[in-house]
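Below you'll find only one chain, the form predicted alone, shown as structure tokens.
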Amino acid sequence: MNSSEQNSLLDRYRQLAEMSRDLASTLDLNDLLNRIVHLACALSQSEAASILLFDEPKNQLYFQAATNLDEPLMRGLIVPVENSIAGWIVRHRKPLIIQDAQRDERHFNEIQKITKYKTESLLGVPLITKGKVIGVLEALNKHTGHFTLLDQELLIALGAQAAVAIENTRLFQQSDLIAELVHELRTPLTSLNNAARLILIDDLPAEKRKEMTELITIESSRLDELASTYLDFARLESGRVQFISEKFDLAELIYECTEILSSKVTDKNLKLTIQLSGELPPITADRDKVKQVILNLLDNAVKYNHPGGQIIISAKIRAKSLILRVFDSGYGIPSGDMNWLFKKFFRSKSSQHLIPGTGLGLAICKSIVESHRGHIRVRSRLGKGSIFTVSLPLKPGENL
């Protein structure tokens, strides 16, 4: 080994020694996974790297992070355990070097079809912690030459630390979520318990009995909404949500969303206006997830509005992006809350006593929008209302 090779090897070991501090510095799963794949690239001297996480109860692998993808909706793509290289690594709990992936019968070709990225050579290692396989770390296409046993050794070392970091982050997220869910469940459960006790009173007036029955219905619906919201967020955080890319008519979706909320708009005597700039081209995204974002923003515009107020939803094409805006003439947001608005569990003190909620709706919106490589922003003035703006990138040919 010449001096240049020795220096290169020392650099790689130095990176390996420093990475544990870097991986321990974040409890955000997406950020952590991105750090891991970029470190894997550097250590293995490869073109790209990716992580697939393993869901043992479902016996499925989920594509989670990569260094080289232009396709934002890859996150959550299911990779079969039985017919894939990553699946072989999970089942055998062993590292694997493949110098010609295209000729390997275990090569799962669907990812290549979606990403248009051709895998020539591959080095994969299992992510194992506490005796349990939680995923696979892969390095793709060595820059020069072939993947070596030294590359494998370095990636195994990275994988060992990465697995611990991923599991710690998941445990932190789960405990955080469970604690908040328990806290949120107390109020509706107390209401249900009190209502049930009152209904058991034999001489309770009919009107009061009817009132308690309605309260039970309302609080039961609230519990169902809480459970659904927390489940949605838990899936997004854990990376188990698969994004399905399809072409659809955004204008049609906007009208569909406004129709769903029409009764709430009418009950509060609000004026809802739809403003579409010319003919919007079909867009390619996950329709159900975009629908979830629009419904959430419109629902907030209803809940945090004054009776008789106004809501405007607009959409237009600007440069290479779709711009969607939801305006409401409601309470507005205090300036001190603006930096916290999209954080999970955050609820403004100025309105949380007036309007029930989980503090997860906007965090879910942010996660969905950013999974599409878009942005969500807000402008607001206290007492004057708010404007939420969603920007989604268009694919080539969609802005014609």
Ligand SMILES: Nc1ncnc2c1ncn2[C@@H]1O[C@H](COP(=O)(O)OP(=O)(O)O)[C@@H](O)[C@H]1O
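If you superpose the two forms and keep the largest set of C-alpha atoms that fall within 1.5 Å, you have the rigid core. Numbering follows the first chain given and starts at 1. Small disclaimer: the values here were computed from a predicted structure and weren't measured. What changes on going to the form predicted in complex with the ligand:
- After superposition on the rigid core, displacement of the C-alpha of residue 369 between the two forms stays below 2 Å.
- Shown in the overlay between the two forms, fitted on the rigid core, is a CA shift at residue 131 of 2 Å or greater.
- After fitting the larger rigid piece on its C-alpha atoms, the remaining smaller piece is found rotated by 18 degrees between the two forms.
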The other form holds:
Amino acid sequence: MNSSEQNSLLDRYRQLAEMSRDLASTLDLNDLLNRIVHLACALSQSEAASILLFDEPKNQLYFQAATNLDEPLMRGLIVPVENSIAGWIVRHRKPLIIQDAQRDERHFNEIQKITKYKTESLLGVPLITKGKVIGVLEALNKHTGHFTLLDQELLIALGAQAAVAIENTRLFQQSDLIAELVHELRTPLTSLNNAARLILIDDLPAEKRKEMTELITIESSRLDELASTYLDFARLESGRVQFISEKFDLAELIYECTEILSSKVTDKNLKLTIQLSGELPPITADRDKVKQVILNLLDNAVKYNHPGGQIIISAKIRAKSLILRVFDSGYGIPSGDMNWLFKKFFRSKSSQHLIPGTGLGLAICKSIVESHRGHIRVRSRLGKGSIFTVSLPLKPGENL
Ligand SMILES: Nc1ncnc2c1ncn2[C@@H]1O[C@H](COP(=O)(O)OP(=O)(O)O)[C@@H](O)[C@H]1O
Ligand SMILES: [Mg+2]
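Given the form predicted alone above, what does the protein look like in the form predicted in complex with the ligand?
Below is the whole assembly, all chains and molecules, this chain first.
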């Protein structure tokens, strides 16, 4: 190596050190992965970079971040471990340089078909932490010339730091959720404990005993709900949820959801109307997840409504999107709360103590809708009611 090469090497190591200091400053997984791919791209002087995470139980890799591509389209795309370059890197736990990916028999062509991005040269390194492979970092299409061993060294160094940062973020997210979960579990556990003690009193009036038994039933089902909601959210937040696309009839799903909530609607004497404009074409999305969105929105429309109030759920196709609306004539939302509504654990002060909830429903909705490349919005007038609008882009061929 001559002295100018040595200088350039030093420069790039300095660049790596400076940039990767930045990695420790975020605890948001997607933000972190984005920073890593941009660093990888700059450092390896290549056109693009991406991260695939490894799901060990399922023995699959899936895309989680990329610099150049339509991310929502790519996120969650599955790459098989057996038949791909990234899979080779995971199985061999070794870096790999490929000068012509098109001619490499390990190249997994399906991704190229979906993303329309052509990989020519490729440099990939395994992301390893605590002896476990958690994913693969790939740099694609070197700007000039070939990927070198120096590029490889730099990417290995970045990969080592990135793996630790990813693991830390995941641990932080988990501990954050656990802390909140424990906090949320306290109140129902205390009332369960009190009720159980009361029941044990021999001469407790039968009426009181019945009341306590009912309370135990209600509180334990609330605990159950809390636990499963937290799990759903934790999974979504960790980016480890895969979305399954299927074709289904939305009208049918809406009826199914209203059926599930019908006893709550009747109990509160609410009037629920379904408005479907024209024939809805079958839509392609993750049915269970869309169901979760509809159920959450309807559940809120019931909970934050006055007895005898109104709920309207409507669906229509506009331009290339499906528009789903849930209107309620309930309490409405204070304007100061509007920006917080979709953040995890947020609950309006006004309803917090009177109405049970986790503050996760809308955060879950937002995460699911955005994973489908859609939007969720709300309009509301305090004391009058609210409208939540979800728009989901239709897939090609669906728009009538
Ligand atoms: N339809 C609605 N009308 C009035 N307030 C609502 C409505 N939907 C949601 N909110 C407010 O937003 C907060 C967050 O909703 P959500 O995430 O579903 O959590 P949860 O219902 O468990 O409290 C609620 O606590 C409530 O204050
Ligand atoms: Mg809710």
